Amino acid sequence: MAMETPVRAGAKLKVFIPELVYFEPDSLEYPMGARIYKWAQENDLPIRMTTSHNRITDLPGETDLEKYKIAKRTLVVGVRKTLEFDTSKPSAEYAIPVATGCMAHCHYCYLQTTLGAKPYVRVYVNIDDITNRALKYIEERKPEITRFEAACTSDPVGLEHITGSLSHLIEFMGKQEYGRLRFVTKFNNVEPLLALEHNKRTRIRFSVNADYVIRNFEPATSSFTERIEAAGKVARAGYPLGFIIAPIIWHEGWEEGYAELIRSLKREVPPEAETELTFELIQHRFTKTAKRVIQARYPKTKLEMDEVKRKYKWGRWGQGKYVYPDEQANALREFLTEQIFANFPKASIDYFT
């Protein structure tokens, strides 16, 4: 469910409030864990203890689909045991782990298959251990810049009102000459981040799309307008700004939909932010496994996943995926590239894939 918190006169901000919270016992020994426990009590949330998220077997629900939906509304508070960071190419050198799982219901999301049947939202309270490990990576690579991606397996902006993890990371990275933080979000809950001393060492990127895509395939996220307004706030707070247009979906009226997206960004992004503005463009793709899972979890989805209409593309690890045929992919890439550079001639497009 969501709780509405006033942010300014005439506006309401929806934030994620879980319906069930599990705590691993060790998590209560950390300040963040104790704070979240108190927060859960103050919000009258059901609290349970578990020795490990892998041992949670008492979720309500009769069917796999019911349990999946309940798991998406379940928060697990724990300690990050593994402090070896995964790589995160091409976005960054490393993924910095502050959370796993997401409360949103994006039909196409790759987390549908990677997080299994019970995708709890998990947060890690040993934030000092995590930043200390990040510091070691920075020291090992300097004088090269080391980039850390904080949103590989979650959307931490949607959890910031619960954890404060991003604020901690941003201020930590603001003090690192050779460190940089980056993350992407579909949520507009950026108020806690605006006054932080980031020293331009954190790039905040917003996942944006045509309004049709957001309305039909991204339930439980911030709206088209809310995300763009939040991007403007971030830019005016001095953060380096980026946009990920993903997944780019071929649909009726796609040209006007994506043209309106770029026009809306142009209206909101202040001119001084344009020189360091970045775009990442990712066309829609799916695997046979993902298609099967998506159709089971969202049986009424309008998401087009017809293999006959797609091109099969082999991945680097020997696994293939279905992407748009070259003619459609090229049309999407050329149209968006033209729109971006017509409106943001000083911006850069990092990649189209």
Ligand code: 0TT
The other form holds:
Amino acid sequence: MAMETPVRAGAKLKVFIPELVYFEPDSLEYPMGARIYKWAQENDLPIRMTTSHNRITDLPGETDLEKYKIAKRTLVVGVRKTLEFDTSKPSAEYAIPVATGCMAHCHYCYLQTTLGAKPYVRVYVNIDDITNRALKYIEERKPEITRFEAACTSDPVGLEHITGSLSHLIEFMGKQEYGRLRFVTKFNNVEPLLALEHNKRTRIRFSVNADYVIRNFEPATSSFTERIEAAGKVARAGYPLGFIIAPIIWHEGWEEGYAELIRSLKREVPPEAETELTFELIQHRFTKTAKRVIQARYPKTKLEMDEVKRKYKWGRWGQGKYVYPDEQANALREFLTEQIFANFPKASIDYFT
Ligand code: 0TT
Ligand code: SF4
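Following the display of the form predicted on its own, present the structure of the form predicted in complex with the ligand.
Whole complex next, starting from this chain.
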């Protein structure tokens, strides 16, 4: 169960193959559930049944840390019961739930605290219930456009070869005059998405960062080169393209690191994608709980989480978070804004948060 071998190498593409798969019995009544079951059998994966993900008590692993690592390699196939969507400011009006959990190991990831002690990778097979609910939200707001974020609680591109959910959502949204889909990813397996009828109603964003951040804090994701190649592919397939620079981290040599990032994007992004290009900028933040969890799970991390060096921002509900003091946040925002517009004069920056 080594974390160092997160992906099994295929002929060309590396994709996530779980080490254990649980099915909730109802899930097998849906075409997607039945298909994943067959796929798990064909791949000789250990299969277990569970009445609910909450009742999984037989997960291997002695310590909490082992259980955590194994949970990240465990797929739970279930039916989404709650069909109320969460809001998703600033990136969209609603979060559209197709999966929760992720097999990657980004040290700073907020899922570590939002998903609790056993963050299995859960996928929902009742995709028609989900799109029907989305349709209602679209109807309520029209003629306003309603945007749905599919990457709030997972990285769905990394799961697409198992579920096909994104393909389904993309083609659904392709038919919605007043609906838009968006998701962000650190994975490069976009091949299944290229030929879909998206009608430009899905924006695909890649999460990118300074080399220092990718190298130190993003194990088990696709490399920068792989992400940027995938960005070129989706742009050439006509999808609106975006980049999320997150988390923006203050580190030694950050100016050169981020300048080099923007220069590489400039070199690699096909010119025709530049007019519609968007950027979203998110500075690093952490809560007290997140700090404790991260230090337990990644004890050797170089992630700086010193409250004294940060500014406390009160939360509207519950716990507040630590962000950079205004002076540093402004320096990061201004520097990145300049670099982006110098290289991509037609792009827009959606927000800095
Ligand atoms: O540290 C992560 C931060 O990034 C969070 O404050 C959300 C934010 N974020 C993530 C963002 O600004 N834009 C994005 O596109 C995200 C990838 C998706 C997103 C998640 C979002 O836009 N808005 C949200 O409210 N979320 C939710 O934040 C999902 C989760 O429940 C919660 C975690 O704080
Ligand atoms: Fe979290 Fe995204 Fe990294 Fe997955 S790829 S661990 S969702 S930050």
